[in-house]
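The chain below stands alone and is given as structure tokens, in the form predicted on its own.
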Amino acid sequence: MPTSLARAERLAALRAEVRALESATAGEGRPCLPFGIESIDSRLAGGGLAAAALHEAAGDRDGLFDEAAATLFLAAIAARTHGTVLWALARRDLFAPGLALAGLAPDRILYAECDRDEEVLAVMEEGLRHGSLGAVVGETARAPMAATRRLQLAAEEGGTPALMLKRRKKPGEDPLDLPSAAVTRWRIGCAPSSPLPVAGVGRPRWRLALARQRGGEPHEWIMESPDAEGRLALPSELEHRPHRERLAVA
């Protein structure tokens, strides 16, 4: 990389850095979504996710897997606002009955196809800057900083939360490594299932991690995958525990 481009990308993070901690100043008090657990929303500045913000999510590692487990994230999120969801994709690889079971019911969604990253970024920050939505989620492998700064802008002129999941272009590189002016930046990865007392597979539990949040800092869960209503779920023998500044992975 040039260095002029490298530098110019440097002072374009900064700038954004700088906008954050004024709109989080002037942020106090905003409308957030929390979690409903008490171990999450303390963590999170605001005590939940700020409701008209950039969030991003990726999957922790390679393949379908913990993809599959960040959309089913966002998916619950957006559940939990009130409304239409609008989604912006580039792949027709969504699963209407999984998002169902996340609370993301398939009469909620409008689904916009699209043919490149530019495109999804363009129909995202229209349907923020509307107003009227309950959510606006995207799928991108790719977002400049300046793309990421107008989506959040316009999720603060909309009142609407935007959810861009992360995807990867190649294997083994970093969905989450360019600089974003996201409010919050996860990473999603699928853990061993709740055990169950006879033979099955229980409910799905995900490793999630807030690698970056703006004026927080980040932490680790392991998690239950969303119910029908969008709710995640403390797993039940960490839950009971004496001490619940614990149950965190470190």
Contents of the next structure:
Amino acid sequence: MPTSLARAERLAALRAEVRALESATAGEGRPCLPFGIESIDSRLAGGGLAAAALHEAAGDRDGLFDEAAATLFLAAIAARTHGTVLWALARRDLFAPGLALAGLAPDRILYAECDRDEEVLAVMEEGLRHGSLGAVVGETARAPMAATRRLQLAAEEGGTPALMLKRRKKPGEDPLDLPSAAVTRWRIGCAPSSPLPVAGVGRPRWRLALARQRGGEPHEWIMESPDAEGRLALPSELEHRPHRERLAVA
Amino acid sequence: MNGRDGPFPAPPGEREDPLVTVHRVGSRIEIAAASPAAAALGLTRGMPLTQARMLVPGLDVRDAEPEADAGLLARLGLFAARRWTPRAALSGADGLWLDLDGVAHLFGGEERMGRRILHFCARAGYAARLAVAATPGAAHALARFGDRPLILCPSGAEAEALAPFPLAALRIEEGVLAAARRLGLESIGELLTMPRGPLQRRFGQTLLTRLDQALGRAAEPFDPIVPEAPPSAVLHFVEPIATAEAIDHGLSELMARLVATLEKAGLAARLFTLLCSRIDGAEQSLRVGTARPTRDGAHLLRLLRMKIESIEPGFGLEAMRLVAYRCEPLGPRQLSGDRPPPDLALLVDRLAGRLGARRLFRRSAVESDVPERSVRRVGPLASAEPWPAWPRPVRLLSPPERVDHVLAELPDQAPLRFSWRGRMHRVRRADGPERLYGEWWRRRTEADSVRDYFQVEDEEGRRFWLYRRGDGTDPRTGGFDWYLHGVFG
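Since the one above is the form predicted on its own, can you give the form predicted in complex with its partner chain too?
Expanding to the full complex; the earlier chain stays at the top.
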């Protein structure tokens, strides 16, 4: 069937053209931050989170709980980088001892207290362009498309990951429904913790949803929350299932 | 020494108790200085301490600090050089020379100026004596051996004024003094009547030189204190400038000059001030501080440009001046080789310029069990202490929010259900209690208070950090009501 072959060729050529148009960091061999978990890394274009790019996360449901999980998720990513992390705050409820438990020690975080979302974005951009930071984290409610594009460019220029926590201003609105230039967008929800043989709260679990990614497909996982070094883990009963079932899940 | 060490420390006020400072001379301890109260009791400089203790029981004795005294005198000298006369010098370990040529009239004449200086010293807490004379030697003698705190000696009358003074007033060493005393020479007046030839043979040239210097017959070197001016650069404009571009251009030019000056001197500064003189005489100033001493022109320009719009040029600026304060030595810069990673201090400066220095910080541990007190802010480049690894939430509610309809077994069981913000939560899993006691040393009301913290999870996986006031048995420890203090991820 020559026509379909020609079409496949043309498609491949177009894809190559688009890839060339995309910025250099989106290409092969770019630096990335792997999660160290095969089932996540294999689903991400490039085998991990792009190191010089903007990533967004938000809580799955309304309320503080999923937002707290999203905070820890970003803190864990920042903890796996090297160097100082700039954290631009817009509200004052972040509790540093809790971040330390996800592997982000207090001497690695530099806080910048901002009044408005625009200030958060400007501080993030300044931090990203500087180039010596391990990661830049910002908490915003709303970021216009142009601002996210600026952040993405700044992240590419400084080679620094930009992590944006989208917080809800009103219940019911979805912080991820605005268009954004972020390379990956995540939705984190709390799930019942890992069962323990005795009474007590086990290691927390999250429903981790990759809502959108550039150059890849969305996906969903159940993960255990980060340990003291910022590493997520696959729940053990999923990991130790027979091979065939595991494939079906992943 | 330089002038940024702040005001002179006020010495202790009038003491009732006699006080002496002592120093070691050879194998014995002697009095170095005595307070007025001690001097009134007959204690004098050079008296052995044992003798002084015998004369005055309960004498307050301190060690003399000659270096600190010299430092204080040097600062006073520097102040004098800035405030009263451009030529001031140290005179021995206990005096200052001020050259009043051409400055006395600015202060209302020699006598008024002298009184003003004495008044200043008295206000700063120092007993001072002052003499005005045509030669440093005569002034030295009159100030130390005169009978009044302020003596004015007209030019040419030195010999007459000095005649009754002992030879020690001439600044000569102890050996020569002793020899003169053996020969019965006591006062300067007696010395003046003697022929010079025999005097020189017997006592050497020093005595005659000092005498000549006191009487103005020989010149005396003067070693003035030079106040250090902070490095600066000035730009005067032929035409007044008012546009932002012109100001920016002038600023770049000034910065280039200042950086060159700093580089030559091997200095870097932490505070930069831009002063703009308007043609109507008003001054506008901008200042930027940096987290570390720097002389990085591009970085400083960026910091100053952030604030350049706050300058109001009015009808135009006629001069701009850039001054570097708080200088510290900084070695030369490496020009080639590996590029070092960008300095975090530069980012800190830039963000502090945007947000204000107080809103940039790190968080460090405080040794407190009460969660809301366990965190304090430290500077953006300071080191931060970690917390002990107890389970702590990532978001903390401030203040804690009340939860109602709690079903929990006393004294120490976790709640089975509770309602928060109008919604009922059924607890599936729980950990606790973690008991935290109030800090009685901070507040009296906390003396008995207890909080029992529980980590609980509801059926949908939300994880709460709840606490109950009180230990569950004794109502004095708290009201047994429940609060939500934080949420775990």
